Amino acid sequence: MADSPVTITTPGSDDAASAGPSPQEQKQMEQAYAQMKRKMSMEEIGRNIKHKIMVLSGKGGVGKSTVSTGLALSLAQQGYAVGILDIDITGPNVPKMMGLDGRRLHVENKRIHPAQGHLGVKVISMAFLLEDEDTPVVWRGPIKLGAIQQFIGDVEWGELDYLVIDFPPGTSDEPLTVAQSLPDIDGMVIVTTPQQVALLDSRKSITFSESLKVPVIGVVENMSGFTVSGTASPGSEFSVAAPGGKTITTSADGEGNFSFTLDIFKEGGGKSTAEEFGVPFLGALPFDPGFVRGGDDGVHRIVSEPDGPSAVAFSKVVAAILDQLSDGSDGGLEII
């Protein structure tokens, strides 16, 4: 007599499939499925936004996210379609410099609408988020790079000419996260004052950027000089004590109008890092009282003053920006 047939029950058998995936993995099979979509949205925002420039300091306190507004509001008065994505989880201040304190985003269709500032610029940050402004954002690395992916792989950008990305200070998780997740980044904009220790910061930044494999477009001094302009008898010379020890002597011209900058934070530094590193030196932002002013108003200098001294220095840095993405990599740090 023949033997029975023995019918032998696997994971992989009809059996045991018509039973459906577990609660646990059918978890991971949409975790998976998001993050490929995420990863898809991430390389068409790369070919819908032509130029994308990171902002950059090895030290808290030295203007960047001033210079990274400026830089946008500056691009956008030229003309540019631009957007702001602030990175700085914990610390998120561009909404309130760009008028959007207490604004909320806008979601349809899972996706996230920027809102839009000054100028039209468009903003995304984390500050859109919380419910308080006071409230502390305490997260742990996974979840604050978890975020940060999604603002930029679930975010509504549209086509833009420029992306400027404000991060926090120092080198670390941010950077690296966003130097992995969005195509084609230009190169780093690195912020530093006068000063020595904002120096040996930026100085870690530019290395920093051989590990992300990112050029560096070049470096802006913040904070370089505070001009001070007044009256006095016509031709008339006086002095005046200096930071440092120094005396300037000045003179007032026929009409009696005078003017002198005081280097409060040292000067020249910023360019003898670019020079010590070679890397280009895009210009010095002045030491301008109207910077706070504006920050907390929410109305930026370049857009309260557009022919002010400070927006002409800030155009200048944004030209300085232009003519190195034009000649390429020929202009910043070769990574090899």
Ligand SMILES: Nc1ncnc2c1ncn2[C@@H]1O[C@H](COP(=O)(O)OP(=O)(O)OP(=O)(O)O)[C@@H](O)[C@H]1O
Contents of the next structure:
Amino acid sequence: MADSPVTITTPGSDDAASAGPSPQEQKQMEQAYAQMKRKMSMEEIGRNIKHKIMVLSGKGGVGKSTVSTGLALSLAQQGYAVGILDIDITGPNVPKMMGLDGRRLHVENKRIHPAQGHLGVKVISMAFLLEDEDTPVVWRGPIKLGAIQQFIGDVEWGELDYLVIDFPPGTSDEPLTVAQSLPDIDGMVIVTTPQQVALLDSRKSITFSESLKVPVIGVVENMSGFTVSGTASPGSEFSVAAPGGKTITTSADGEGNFSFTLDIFKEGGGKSTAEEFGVPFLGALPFDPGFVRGGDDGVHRIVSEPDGPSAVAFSKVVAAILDQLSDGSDGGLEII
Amino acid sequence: MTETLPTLNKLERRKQDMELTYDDGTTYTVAYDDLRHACPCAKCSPMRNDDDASRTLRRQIEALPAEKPHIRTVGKYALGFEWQQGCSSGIYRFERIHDLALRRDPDRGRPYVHGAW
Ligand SMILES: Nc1ncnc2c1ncn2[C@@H]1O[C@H](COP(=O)(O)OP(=O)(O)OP(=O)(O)O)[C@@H](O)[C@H]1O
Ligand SMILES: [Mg+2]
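With the form predicted alone done, generate the form predicted together with the named molecule in the same format.
Expanding to the full complex; the earlier chain stays at the top.
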């Protein structure tokens, strides 16, 4: 961000040449001032946004962005004012999923204004800074973290009920920077797939959360099962060879409709990880090829099929999250 | 963890320790020093990986003035303890607190690995 939306004029800086600060001092003052202003605006943002939710995973490609956008849209479907902040610098794909491909940063009165995607969800993405899609921004450490702070501090979100924050995969400082910049983060949603490697990594995320002082809202298992449905002659029975050497037997109902679910990966891993760590399990999202299509054509699954099985699964996860956020306060525990 | 965790019903903060009452009728005390030594945060945890550092951590905690913590619940699964002095960062899952009540190693012998993701 060479062209910072924050500028400063120092009163009296152009009179008497002798007493004024040196250019270097002036620069330092400007930086300190910008820093302070940003901090104040972050605090204001903290107040104007009721709930802030981080979406993380230990492993890449497990569906963080799909889940972030899905949660945002599902919340918006329920009438909440929602924003989504895409912190991924190397591969930001939230705009694409929200039908905002090719948007550029919109700065007005030195404030960054979010773009509005499906269902009025406000979107800010690192992608808005890219010259062209295929050239990722290569920012190193401090510059990257400074850009994130600026992104948090200088965005005009307005009043929001929920802000969902999507993170890049892998080991990084981003969650730490965000956690330190944005006050009162409600917690993190950890996305996992039911594979052993992903599960192992999500365990690390849970441990990480404890050290960040940001609570785990819960674990979501993505790409959980693939449901096949179709028609056959009414009442007919058949068996299917499922993954892992299992056989599923099912039958068509009186009208000839059948459906069964294949566990593509291992069954129930997200739930057992959550249980092992004593953190809430928020639910499972099915494997739905519609998510992939939605990612490509810019129409999110929840928008293309608002009452479909995936949208329903998302609304259940949202309900579980809201349940966690609503009364964390007592749980029947009396503290004297 | 296959064993079921009893629900913590009551936590009474006393001068040096807290008394915990669970819904299965059991009652335990956990000394604040033990609680603080078991802090799961990223600064305190690595110190317990090593015996010497662990003792240093212990001494640092014992040198702090005695105080009652402010306690907040974290979601439905954990507690946070806020101290005037010393570390307040750790989020203690109820399971961890129960381990401390039973005088079990809450790290379960596993060394801490920082930011390993
Ligand atoms: N439930 C699902 N069913 C089918 N495909 C899915 C599902 N969830 C995600 N995908 C697909 O998997 C791919 C990766 O998903 P996504 O980009 O959301 O993951 P990510 O964790 O954000 O990745 P990264 O770590 O690169 O940021 C995408 O092509 C997406 O469409
Ligand atoms: Mg992503």
